[in-house]
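Next up: just one chain, as structure tokens, the form predicted alone.
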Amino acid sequence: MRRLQARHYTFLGLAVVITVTMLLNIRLDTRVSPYTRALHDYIESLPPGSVLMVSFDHEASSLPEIRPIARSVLRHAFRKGHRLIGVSLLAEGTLIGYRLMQETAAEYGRQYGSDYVYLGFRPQYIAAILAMGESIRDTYPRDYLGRPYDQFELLRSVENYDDVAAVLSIADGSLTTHWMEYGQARYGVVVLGAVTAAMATTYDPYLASAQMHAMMAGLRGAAEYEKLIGIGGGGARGMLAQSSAHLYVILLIVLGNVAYFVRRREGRRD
């Protein structure tokens, strides 16, 4: 059996720190950023029954970060009584989006067809965005499950973006920019963003120019949103694990530097 090396103890220590922290269920006081509050306030200000289009523009690899982000916003929308139309600009996000909407709707007793409908994926995302600006019915003649568009009570009153209060793009890349460049610029649709932390700075210029109305970003954004709606979830737990890991790494850096200077001093004495 190979002997454990320093890196093995390092990772073992990280596992212990995160496990103990999660078991203690420490609550972090998260300060809500203006961008996250703006997203919350916009959805909060809409009258019950408003139609929101939720676009799952992400890949499966980002699910650990995307899931808490999406669940927090979906919970808020369903709790407020809004009606949701789900789509996807990436094939990978299609099934993930459907399951997230289905699971969250079940928490609030929302019914498929009247409270939410999932239309799914259409190839060529730019063409799909432009086509929905003219007619969502023509772009998606059937829903994700293959049933006719006009079969659903929710969709009978929705023709294009004029009947949608906003588009919420849940993304791990740059696809949200297409909603602004083609949906917002051409059809005037309100674009909201819920993106991974790595993409947050990409959208700062769009927020500054008001092309994007509001945005939440990363696990921190999810934790902030959960605080605003008063519902705990994966964002707060993820931030707790992340914060404890960061403190552990900082401690290792400090100990490593202390050990280095101690050995250096002992070497000079010798």
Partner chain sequence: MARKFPLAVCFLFGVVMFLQYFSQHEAARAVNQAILDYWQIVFAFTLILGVFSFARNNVTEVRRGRDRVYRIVGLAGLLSMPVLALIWGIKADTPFMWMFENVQAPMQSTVFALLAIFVASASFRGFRARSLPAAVLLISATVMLLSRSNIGGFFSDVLPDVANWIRDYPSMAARRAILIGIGLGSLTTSLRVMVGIERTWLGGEK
The other form holds:
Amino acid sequence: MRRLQARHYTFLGLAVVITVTMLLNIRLDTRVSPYTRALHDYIESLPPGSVLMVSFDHEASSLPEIRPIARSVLRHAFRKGHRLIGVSLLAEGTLIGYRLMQETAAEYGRQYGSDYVYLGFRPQYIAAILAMGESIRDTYPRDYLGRPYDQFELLRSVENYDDVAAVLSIADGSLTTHWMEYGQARYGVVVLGAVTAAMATTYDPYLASAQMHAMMAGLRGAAEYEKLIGIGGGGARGMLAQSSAHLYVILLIVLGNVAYFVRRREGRRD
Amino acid sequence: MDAGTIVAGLLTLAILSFLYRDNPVYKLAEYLLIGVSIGYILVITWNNTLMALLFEPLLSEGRLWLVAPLIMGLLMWGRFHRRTLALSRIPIGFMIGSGAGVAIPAMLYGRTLKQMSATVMPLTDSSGVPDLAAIVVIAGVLTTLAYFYFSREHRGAFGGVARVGTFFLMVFFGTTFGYTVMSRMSTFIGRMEFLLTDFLRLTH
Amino acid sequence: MARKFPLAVCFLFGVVMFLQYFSQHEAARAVNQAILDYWQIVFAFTLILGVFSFARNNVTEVRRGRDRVYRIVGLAGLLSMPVLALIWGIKADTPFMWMFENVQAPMQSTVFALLAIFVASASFRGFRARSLPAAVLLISATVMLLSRSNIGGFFSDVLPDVANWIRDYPSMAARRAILIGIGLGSLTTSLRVMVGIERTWLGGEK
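Structure of the form predicted together with its partner chain (previous: the form predicted alone):
First the chain shown before, then all remaining chains and molecules of the complex.
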């Protein structure tokens, strides 16, 4: 067996911190940020029955972070009585979106075809976003399972973005950018974002320029959203572990810098 | 415990074994992941896209004009042989050209002009009190742009302006790093939650 | 001809897609929709091409005996998905979905989760306040992390507002400048591609 190195101890430390905090199973109260509140308030302000397009623009790799984010917004939208059209512009988001929409719709007794429809994947996201601006029916002549577009009551009244209140892009990358630069700029569709924390700062200029109407980000964002809608979930469950992991990283940064400055001082003395 | 949880748990541990060092179990899991992912893309693209957008309308509804993208799609396969390589450039030209055509207005209007116009805000309120946020934004945008302007040497007053831009960039990088740490930790927590709750059943 | 014709195709479709942006005429919108549909179909073929290329390379490597067991496992994984989809379909609760949810998604997210560990390691080994700009980066990152932790007191009451201000103004301003730079760069690159000045996409061969 090889000797353990410094990096192995760093790994073990993180694993121990997260395991212990998860076993403690304590729920922390979370202060809601203005970003998350804006998204919640927008969805809340729409009249029941509004059509929202939910685009699953992410891969399976970010699923642990995306799932609580997506589930909290979907729960809110279904509970409020909005009608949802699911699409996916990344192949891996397709099955995740399909499963999440089915599960969440079932929680609120929503019916496929009249309350929600899942259209599935389209490759080349720029072409897909622009094409839906002309006609969603032509872009998706069939739903995810191959049934004709006009078979569904919900879709019969939806031709393009003019009939959609907003597009919610659930993303782990920069795909939401295209919703704003092509969908919003050209067809005027309202764009909302529910993204991983790593992407939050990427979208800040779009929020400031009002190209993106509202955005929530990360597991913390999910915890905040869960608090706003009063339904517990993966976000709130992970908050103690998340906060502890942040403190662990800060501790590592401090230790690393102390070691660096001590060494530098010793080097000068020598 | 169902079979799916057992399989997912064992494969999760196989991937985590890389933290100790590269090993055959990790490598097997890695190759399996690549294979399954590519098989998945094949199924989704064929079933959900090509059948719906091309083959069913072409074969069942007789939309013969769809022969054009079918031919272009097949020309892509010319890449596999030296003698037919040139044919594959036609569909690539179509995609690149279309992409460039739609990108010009999007980049000009959807990105550059919209971001520029959002930067130009009043620097004081109605009573003449300076708006710190607006000043910071315009200073940040201009000095950062100056930092990226390489047609002039970063010396003298211009160098000073560019140096201020460096600090704005560092704030952005630090903010992004902080949020990236949060994201990565969330993913790790999600996997640990699966292992502890679903696989090992140590917590609820 | 092998280069001129694709360049002409590129120019033609570039101009058409650029011009249709400025028209709301029914014919222009129909052309727009048709080209966008074609674009998606051709792109889908490129994905299938990638799958075939992967399979071909791996079969070749298996024949040569390089990493044979691993590559066979990879190929078996590749074959399993279309076979399962062909027999049972792609609905929820089919073997295809089972494979995605219990094999692909857990492994893929765990690979991604490994980054958390490397980020922690990098924080200890590489994140040093060697200069003033580096110190600014470090402080900004630390403020963000603290502000998004539920510690209570000052860290939960005051710091989030400070962190939000940093994110909304100085950080956003730098990101906006980067966006404007990328926007202008993409704009000129698109123009160069369209008019045939930028030809690297043709590849090096005749």
